[in-house]
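Single chain ahead, by itself, as structure tokens, in the form predicted alone.
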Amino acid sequence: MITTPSSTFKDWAEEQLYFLGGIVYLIRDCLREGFHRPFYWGLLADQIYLVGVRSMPLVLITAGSTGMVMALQYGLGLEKFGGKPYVPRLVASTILREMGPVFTSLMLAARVGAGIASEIGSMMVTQQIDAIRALGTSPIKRIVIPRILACLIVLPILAAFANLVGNIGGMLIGAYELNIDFQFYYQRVIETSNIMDYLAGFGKTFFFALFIAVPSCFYGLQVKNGTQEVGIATRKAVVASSLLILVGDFFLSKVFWIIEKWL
């Protein structure tokens, strides 16, 4: 059978509509069942450990490297124009508003999103989800909700640590590569950064957490026909989460700029 561009686009559009509809239904089920007993606090604690504590080294290494690279690039670029004193402000603002939350979320999309999709997909293949239903328990409450709540709790905390480590990395490069005094760098960051810089990035993390957890759970629950689909679901989950984070970051940045102007 020969596929034409129109049929390929139609299949792609149908797949995206099915994805959006499935996400809406999954969120509806989570809201409907999430406020009723029983609450599985132990499962939530396990997911907080797996999502947060196990991801900490990856996030901190990424944040520190990002801060150092940004300070070096800004410093070398602005040195030609005598603009090295502006490096602390530029690095701090960029990390707080964008790089800290976005890079942290992308790292979690790659690590946690893939793990959620593959784990749930494997449970679907081995009929563990059906067994949970047979025991009269909701898979949404036991499987989906703890993972979504864990991402909502952990991602803002990880982003806060990433902001701190990223600025420390920038300060080290500023001192040892750009010959900017430690005290001057620190004072410039404190004086020029404001609470809106932090809140703009902090507010995005809650949306990014949903962009990671919900599509990953959705694709994991769609696995039906063997282990080959587990790999496909994992790939789709990582791609969908990463694209939602990058595209959503633009619109969220616009929203927070509008809110900041009103305030």
Contents of the next structure:
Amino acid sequence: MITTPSSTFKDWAEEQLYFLGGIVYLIRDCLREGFHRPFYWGLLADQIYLVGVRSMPLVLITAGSTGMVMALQYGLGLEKFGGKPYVPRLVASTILREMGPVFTSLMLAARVGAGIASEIGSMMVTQQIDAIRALGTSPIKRIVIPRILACLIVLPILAAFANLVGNIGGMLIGAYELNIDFQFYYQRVIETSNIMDYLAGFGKTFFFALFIAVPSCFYGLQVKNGTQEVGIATRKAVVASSLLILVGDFFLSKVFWIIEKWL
Amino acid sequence: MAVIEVRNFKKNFGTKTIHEDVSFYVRKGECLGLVGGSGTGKSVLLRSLIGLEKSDGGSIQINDQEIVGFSEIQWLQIRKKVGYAFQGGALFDSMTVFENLAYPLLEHTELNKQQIKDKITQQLNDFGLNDTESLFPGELSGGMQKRVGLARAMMLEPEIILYDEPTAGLDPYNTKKIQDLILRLKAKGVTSILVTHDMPTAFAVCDKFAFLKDKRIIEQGTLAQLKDSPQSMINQFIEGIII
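Since we've got the form predicted alone here, give me the form predicted in complex with the partner chain too.
Complete assembly follows, chain above in first position.
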């Protein structure tokens, strides 16, 4: 068959529509089944540990490095204009509003999203998902809902830690590379940052959690024929989650700005 | 009285028709052998009986209850009464043998820990799987995995069991063990359908047979009736001649 630009676009458009439809159905199933017994609290606790505790080192290293790099770049750039005193404010606000939640989510999309898609995909290939259904239980309840809830619970907490560590990283660079006093840096952050800076970033994390967990579960559940599809599903899950986070961040930022103005 | 009754069943995958107009029934305590060449959709038909595949038409009744069109939540109730033995066992690889067997009991019964332990010990003993309860599926042989899968499918003592090639790839010793297990369940009055290419096992355990070819059941009846069939390919299949 000859591949033309129009046929390629048609395939791409069909795939995106299939993805969107599948996501809607998956969310519908979760809402339909999630409020009925039994509730799998043990499985949720397992997922919170796997998604949260196990991701903590990666998130903290990323946040610390980001804060340090930002402080260094802002410091070096603003030094020429005598703007070094603005570094604490700029670093804090950028981390709280954007970098903390976004980088934490991207790290989680890579680590947890890939894990979810490949684990569920492998379970599909080995008929374990079929076995869950055949034994009179629901894979939505046992597999999908605990993973989505774990991401929703854990991501805001991880982002809060990332905010803290990112600012500490900025403060260290401020002190040792830019000669900004610790006390001054700390006071500037406290004085110039407000609760809306934090809430704007915090609010996004719930959306980002859904952007990670839902597509990852969806792509995992689409695996049918063999291990090659597990790899494809994993790749698609990470790409979809990352794009949703990055593109969604713009629109969410816009929404939070509007809410702030309104308040 | 028919426990399972399938009428004019249809199944498509996209534009490809797998089944059209498939009809058969199984009475209480009977074992039906579903036979036919590779790719004729035997496993798809079996999976459709517990809703793992959606029907595209026709009727499936279990205990006189129409189940085509059931929602996933309605299927959960039916699946408690129907055991399904997967070809590869389909054991949960993150759980031990004990946990695999405990799974249906924890989900659907009010038994306490000691009762569950006793029941699993008894089941493992019946299936010749002593001392495996702390092992993970990856540490078991293929035959043992199949037997654990079978044991798990039977933990809730279902009225109906569907076997998907339970003896495929097994040595004669393990094949005989599986045959004995199926016969033992049959003696207890369990209704079953066996999908298999292993004709000696089918002859040993099945009361009647349905032969799938060209998207439909072309012949059904007892072994003697199938042998008298005017369709030579059925005799060839039964006698092991490649068709």
